[in-house]
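A lone chain, given as structure tokens: the form predicted on its own.
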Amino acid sequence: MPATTVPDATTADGALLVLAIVLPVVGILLSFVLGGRCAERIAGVLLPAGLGVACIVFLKVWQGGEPLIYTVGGWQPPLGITLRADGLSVAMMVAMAIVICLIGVFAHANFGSRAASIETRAPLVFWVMLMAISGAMNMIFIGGDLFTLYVALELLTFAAVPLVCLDGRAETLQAALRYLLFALLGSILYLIGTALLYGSYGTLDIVLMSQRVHLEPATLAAATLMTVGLFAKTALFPLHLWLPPAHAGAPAAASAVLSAVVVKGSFFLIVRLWFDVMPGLLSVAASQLIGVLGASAIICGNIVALRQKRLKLLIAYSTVAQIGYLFLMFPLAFSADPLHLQYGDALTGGMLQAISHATAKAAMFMAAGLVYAALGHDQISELGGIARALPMTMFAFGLGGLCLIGLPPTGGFLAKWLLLEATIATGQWWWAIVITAGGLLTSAYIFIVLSRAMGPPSAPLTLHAAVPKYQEVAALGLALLSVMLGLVALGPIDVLQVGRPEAPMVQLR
């Protein structure tokens, strides 16, 4: 076994990583102690506080150029648990914290819980689960070993499933049960793979594992099981069957959380697995297979989205397609000559796609929820006149759509541009055709929705409910963020490379 280097001890400001996890936990406990009527206020204080902590951690990592590390109890791995925040971690922490805070603003209309009102089940569940998702996502981003990541993944699952069936309808309960079954299958496969790796290498710490891992049957079996399990949780085609009914049936705020935030957790673990835990072990054939699954998701998800009659279902199938783009980074992470894994445009483009999709898709689900509240339905064929009735809402939907298409100057444009550059750099032109075709299909259904919304109504338009202005502002804020992400190339985009190991050579097999 090759010599290994013991991971670094706690760095200055490393305790901030603990605070990022503890704050949501404190909020959950306070909600149970003080009652559901106070849950919204508690979340209203602690979620922005979590965003502040994430921003400070981001600045520390960006300015210092080194990861933040906290060793729990001073025990070094493999006995102890270590939290690490590298460039990928801090970028995702800040992005997800912003999305969660704006979703919290939007959710006030549906899950508001004033102290004087009668306590009800849905607000308590929503705010507690929102804080649980915030804490679980932070743990996924900074967890330093595979078992801690497994625990975080389970917390994320059990916080997300109740959001699907908050209204208690039969179809949402069925969707939640299907989601739970897929998620549990994924958890079992991930846990088996983790056990195999521990049996082979005697550690689950990511840094130690990356130094010890080598090609052998147990490693390949573990990697396969863990990857398939995470595919199921991320809803990568063809394991996406749980996603459309779950995301389309949930309340708008819950749909935004599930589509924008939750699916990014398991995707982030796949990136950790192949870029950090087992760098250099991903074969060319395996990377191409992952790319084929991603391409299938892009084409099939977009085509099915085109056929949808309901707006929320269209957005849900659009999520299936956009998830596919995330997995194109794996084949594109290989340079053509010499053959080696790289951390350049492909990794940056993939992570930027994850962040820009989160902001754009949350805005679109919020807009769809407002359209449903105003009209009492979300039938696309009957959206005539809604753009005049809710101009800010449909403007937010349109901006989110531009980001999904990949038009400049949005974050989606920059992400897809980086992926296209990677296709040229690596000589894999066929993925460029998939990216371009996906953009054309996306533009088709965005155009259909906007043209119907801006067209005249078939009958005099009657709004069933007034839409609070702050909900429209929250949706528009996220949509504008998805656009401004295109300007990140002028800012701290280099932070994504902080803490990246030197690109390893790929073993030809």
Second form
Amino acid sequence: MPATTVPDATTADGALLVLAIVLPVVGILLSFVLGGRCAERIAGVLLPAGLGVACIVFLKVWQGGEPLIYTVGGWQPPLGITLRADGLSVAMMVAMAIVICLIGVFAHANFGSRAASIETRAPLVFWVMLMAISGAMNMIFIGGDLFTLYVALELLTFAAVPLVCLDGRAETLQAALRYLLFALLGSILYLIGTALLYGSYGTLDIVLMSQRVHLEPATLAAATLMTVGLFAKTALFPLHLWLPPAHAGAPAAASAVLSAVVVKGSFFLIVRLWFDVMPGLLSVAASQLIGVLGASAIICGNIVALRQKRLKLLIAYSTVAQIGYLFLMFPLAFSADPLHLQYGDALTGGMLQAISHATAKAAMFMAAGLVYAALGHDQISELGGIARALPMTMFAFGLGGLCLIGLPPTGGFLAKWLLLEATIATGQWWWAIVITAGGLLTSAYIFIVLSRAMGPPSAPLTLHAAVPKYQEVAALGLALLSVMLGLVALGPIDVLQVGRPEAPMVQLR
Amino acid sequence: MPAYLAFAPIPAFAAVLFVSDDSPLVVGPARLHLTFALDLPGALLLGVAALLWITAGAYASPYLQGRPNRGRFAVCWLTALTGCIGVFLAADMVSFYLFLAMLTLGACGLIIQHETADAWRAGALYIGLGLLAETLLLIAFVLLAMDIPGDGLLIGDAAAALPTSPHRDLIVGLLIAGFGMKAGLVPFHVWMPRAYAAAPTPAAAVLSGAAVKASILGMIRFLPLDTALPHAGTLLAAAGLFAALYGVVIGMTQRRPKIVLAYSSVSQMGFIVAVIGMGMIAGDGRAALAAIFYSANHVLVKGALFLSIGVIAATGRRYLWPMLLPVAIIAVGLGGLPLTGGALAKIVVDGPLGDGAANTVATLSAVGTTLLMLQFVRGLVTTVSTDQEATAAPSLFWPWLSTAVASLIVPWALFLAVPEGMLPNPLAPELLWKALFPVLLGAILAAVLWRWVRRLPHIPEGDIVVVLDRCVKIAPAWGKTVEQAEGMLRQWHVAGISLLALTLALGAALLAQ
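Moving on from the form predicted on its own, kindly provide the form predicted together with its partner chain as a structure.
Expanding to the full complex; the earlier chain stays at the top.
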């Protein structure tokens, strides 16, 4: 690469990126101004609008084959900051926007604001935080410098923590506090790393930094701190202590947001860090270490999931395991043999896994929430008869399970295929074993839950509450989406490569 | 809904009869698309499978009358049907894998239909081994995909590239292991007796007849039969012949007709696999069609025998023998009774089997199969209706009779379609005697052994899976240990130490370059 390059200029549709961030913020402000009763309606307007913006951005990037760029205030980096949407950004933006919108539909039953009822705290908190998460995620996806990403990361954390303890119970408050403390620890590590990088290079812009970054102790120390901090936020095994109680304790809609969306934000930052900020600096030993952590997450998370007695905890531990798959892409993308660098397959497989897991897991948490509402409990051994009482719900759960197992035609299958291709191309057969073992373990607990649900009840089944049909439809919609994601192979899968270097980056030394 | 199950396979059957051109159907863009095509092996299996699905579907409707969960049965039936037909039509690896998975899921639903404890256990075993097999096949397919020049994923291209692949032995091993599990090759046969015993009778008929043949077609599609692979072929042939004998021996200890038939399937599938293995040893492409012919015969015979279980159970003793005689003929035909499809199938596979030890074992297997089938008929007699005057309802009887007639006629139609001179004359006296001899020997042995059969030790259905059951009981202890370790990791001080240790480890790993 040349030593100096003309910085990116605002592209024709760059203003859309501002809109993607501003819309949720406007929603939050309006909610406070207009009062709690209006929060749901405001979210009902602005979240679909955000989805629309995301789709437009997606289409422009996909058809144009170039990233969208917006320089804030017209000042070029390093003086100013840039918003930049490449293929990774738009794929994640659209996926997360869809998931958030469907979760919003689902949440209407539990957090609806009825005019006649007394105004309560939970609905206002939920809708405001949902919009905050939407804005924070968009900021993460299109932020062009590490400090903007830090702001987005903090916003995401502070929006996610209240969702854990919406019901105000002591257990969930404890889980939320644990989440908050560990997340802040991760943030501190990230911030220290950012400061070190700024001290070394005088800029935090991703594009500029990718040109300047080179191997030196300060850089590697910064990278280490930032990565481990993000590991903590992503709940990568063994730093997962906060995730199961938080995701299992939150209300169903909140669990879906946390598991499907929030953990993907910090994961995305790790991808940005190693693929964009400092490409070529991840050593083989380090990438293998990340792979070992991912493999440990897959095996241990799945085994502990198998041991769970409660459905929501089972799904939460399943998230611990599925997060491991995301990190297997690092050893596959950064392998010892420079002639076989496989950015394409490994990166595409990993991101597809992130998106597939988001849709499938949201559907499964929604289904678990409906089961809990109907039965008054979610004991797996006592699920008998629920498949007959709520067939659409268990069908959604089953489809989500298919995606996690990695059966065709789901997005999970396509992700698994691409990751396996990368393992073979790089000669790392041991990751193939982990991937397949994880699929088998996942199928075991999916089968257990479904067979219990389809079995006869031990006592005559009485539903505690009627389940609104639109909630089931929302869950089933997400599940069907996870199944149909495998079909992106017939279409826009190549969008993920937009904005990526055509050839593998030469290692800088 | 279940009343119309018989109609769903008709388009597939029509496709076999009327489709003549061989241009493939391509769905999707150039980068990754699904391809469907109908070639001779696929057409043969698709035809007989569709025929069985039609008659078993007609049988299923009255069979399910008054039973619970009929809607779910229909959904699972149609899912399995789609998967089965799709496997026979798939021309690329992704669609093959897709329909194989669909077949497995649908079949599992059929197996657990009755919701008994045995059914759940059988379903779990079936889906577990099924997914394990598909996992091995997935890795093989990915390896094959890497070897194909260009972007295509056609099975034909993959099979053509396999002999020169750097991972050839690994791929062949994975394919044999994966398809072997699907075929019920010993020791992975354990799912067969449990699944067929647990499934409703029409489901057992289509699973044992049509669905299991997907694995045979898979072997033929992917394994390089035109290139000699002596070691892999020997392994496959030995495993197949062992299964052929093993299924017979264990089957003799069983009492229930359904389980006897299940072990017969273990034996017959092993035999077919042995034929493919012999073809691999010699690089003899004829083995493919021979195996397909044998499989096609087995589809209809097994289907007819399974359906007969329900018919005999609904028949009183007064009308037993008119019903039992055709059943016995079809059953012994599996052992190679002259003029039956089994005899024709034996003639067709004689070439690939050669004149050595394999042929001897094949003869032993024929003797054993005859013995086993007579055991089946004998067990069937004990299941007659207590009402002396009872007769099977026409809606059960006619589907069975159609399958029975088809199992006698279709093999001849296929055999006569073979060009003149390629195969020996089935009516030649020496061939008639060669076919009759093992059957006679089996019958004599049956007469001699009948008084001893009740003294044989009772081996549980699924035989060695009992060992697996004990392993399953140990597994929770390991799981508990992992769970306790995970609980420790989630304590604050351990998490803090983990964070610090991870920082140091990652930093050290990064610095090491």
